[in-house]
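This document opens with one chain alone, in structure tokens, the form predicted on its own.
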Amino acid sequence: MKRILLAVMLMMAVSALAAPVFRTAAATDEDPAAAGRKAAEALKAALGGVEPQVVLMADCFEDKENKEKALAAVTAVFGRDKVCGGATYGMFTQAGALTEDAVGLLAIAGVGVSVAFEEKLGAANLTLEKDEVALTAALRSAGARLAKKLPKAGKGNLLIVISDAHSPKNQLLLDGIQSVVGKKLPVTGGSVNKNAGQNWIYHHGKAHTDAAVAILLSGDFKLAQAGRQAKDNDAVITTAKEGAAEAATKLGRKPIAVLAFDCAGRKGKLKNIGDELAAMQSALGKDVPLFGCYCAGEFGPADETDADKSMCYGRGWHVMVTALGAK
């Protein structure tokens, strides 16, 4: 009897450890090291002793020096090998939206995680207007190389891609990724700030340009996605609520977390930066862990008449919402 009881307790402990965990934190401070430290410490407290497999970081500081200070502060808490992400135009969590001098973090635990990094996409200084053939070949090749670095790349539940390839270049990168993983694997993520000197990808404690990082999640969880496009204040707010509501409804249960990769163009159309977040939370509730950031191109379902709704695309002017839930 004791052996049976011990075995049952062990199975329960393993099950508890394997439960998906998603936690968020964010902080703002004119001192980038202080912002990074505050966000990391808040995230560690929110995890309550759970060790994350990966920490996704977004920041909106100016200049590489400040970004590296914020990155160093986060990696000092979680380790260089666990932190990846990129420079954005702002971020939001369930606690609010921040658009300058800020760090946002998402911790993921209790799921399978594989991380791949491609340092040289070959897209720097190339434009679609002047270099379409070379740019297309470079990004498709880089996307394929990135995906091939992921073990069992097509077998995961969700692929998160953070890239230095703004819209519409992000579609070319995704074409390469999908040539390896297939077109049915759910993909989300976004492209980092495209402004000169701000387009940094973070991996292993360093900042890189002309690069991309991919995070493959697998495990005992479900997800549902929705994408919405808009280009004026009222439509941005309305579509944010619609996208969040659709993803949550399709999930069929209360989400344990929501990811929202949003367009900086949409952000620029808002009269009040908090209105889009409020619209999402009107559909999701304010207690659901929410990680969002403003990007220069997003990955997810395209809000277009001729788009295949079972596929993901690289687009601009979208908010791409992914709701995650326990099975």
Contents of the next structure:
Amino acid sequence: MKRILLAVMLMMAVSALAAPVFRTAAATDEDPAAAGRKAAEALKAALGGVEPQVVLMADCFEDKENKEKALAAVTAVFGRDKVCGGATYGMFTQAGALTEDAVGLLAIAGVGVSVAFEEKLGAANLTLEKDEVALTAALRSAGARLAKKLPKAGKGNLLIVISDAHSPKNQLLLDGIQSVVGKKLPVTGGSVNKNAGQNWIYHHGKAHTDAAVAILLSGDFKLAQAGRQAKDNDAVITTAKEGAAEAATKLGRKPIAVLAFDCAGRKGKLKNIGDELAAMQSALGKDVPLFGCYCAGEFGPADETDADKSMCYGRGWHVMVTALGAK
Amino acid sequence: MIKTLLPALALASATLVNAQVHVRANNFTVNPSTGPVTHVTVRNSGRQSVSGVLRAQFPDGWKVSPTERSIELKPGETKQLPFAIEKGADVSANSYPVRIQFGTLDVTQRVVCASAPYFKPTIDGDLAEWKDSIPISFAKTVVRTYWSSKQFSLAVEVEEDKLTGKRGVEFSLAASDEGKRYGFVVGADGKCEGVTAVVKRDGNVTRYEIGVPFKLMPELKPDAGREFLFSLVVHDPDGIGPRDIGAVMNPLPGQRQFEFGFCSSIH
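Could you drop in the structure for the form predicted in complex with the partner chain? We only have the form predicted on its own so far.
The complete assembly is shown below, putting the previous chain first.
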């Protein structure tokens, strides 16, 4: 009996790592439970029977009560243990951008996945202006604790971090993470909505503040990253296209998926929300699974002349693009 | 809702450069510490084209790029010159010196951060919840703003000794220069159709706490980082007279509304 069980478990593991699968879905509805349910059911259909190892969720409902209803609807489909993510200012997929009363989902399968969660970062109500020393110590320590919860953290291909530590605090958290995983591990992700009462991290079916979640991906896939910053309408559109094109070009093959953690400030400068997505898709094509969300800080390559191009940073005003491809 | 035009007050303009060119350092619409792009407005009111290099110098210790821009203006033309604040710092007084040099012009203007952070206060006349707002002070008056998805909130503290006459706060919002202007007048009795307002008196300070549903202003789409136009006048007929927020916004001739921003909560 034990042999049969072991064989089944091995087959499941091989199946899970057979080929990387990234699928996205999003839905909008004034009823947060309906939005969560629609998005989850659409994602399930897109997966076509493949069981995801993790589902990354972004929402843009107002108030914890509504966010929890959306979260519950998603976990009802995929299970509490597989869903993590956070509150954002909106999201986009290859199907379009949603900035009000919406849920966006990214399912990941076929790769190695480790998820770590850290609560009580110690950053709540502290500001860099008044509490720089305490804040720096707290976030660096929390980042290190978070990374140490990832088995073989330095061996992964990509680390996705979702944190309640907005720009410029996000760099302090990343400093702590990189003290454990090193500075060469590609990192992407974003900071959750920083508005009062809206800053929630999702993990195991619950909403937490002053927290962070990290998803380490490993396995048989390639990736390439690009970061671009901009602060006005035209530049936001131009840099989105440039960032997407650079990541896709560096990847050297058609992406199987693209992640784009984008700044809410950039979104605020857009005269037409869809223009930035259209610019990215002009470089990527419209058929590539794309998962993006608008954040209060982004992780990835910094678009700065003095930045080390081989490292990732925590920044604001950026779109951080990660193109993923088969090996 | 009462729609009125703001009175044509004679605001002191700090923008006159010479006989034909005016300059204005625009308000910051998010906190300078977040590294926004800000603008200097230049208007040629003369009959001849003007050209040259405009230099903008921000507070000590800030890093701004570029520090100067070449400009050419036809008669009647107005341009907005962008300057990216790469490193800035917030000050509690919310007043920042910006020196502008253009040709023979050399002026220093005080600029405010005019931004409404996200928050949902209870409109009850108690302003304890407003500690995370960004105050703008002028003429014994302090104005604070907040926003949420459904409501624009406004707190106005007016230091006034006499309580006679038709007192109140008159303000307007618009999505853009071309957009509809939504005007409101909240009297000392707190009455204004469609608006929630509570007015309380504490010593010689009158406190207005006001909530305006965005459904009354359908062209305004509140979102972090998005800008809008705002004006406000406090009516105090038996005191120091009308108090216009434009007094601290270096208005160009004829300018009645000023750029504001919706921003994320400040912590």
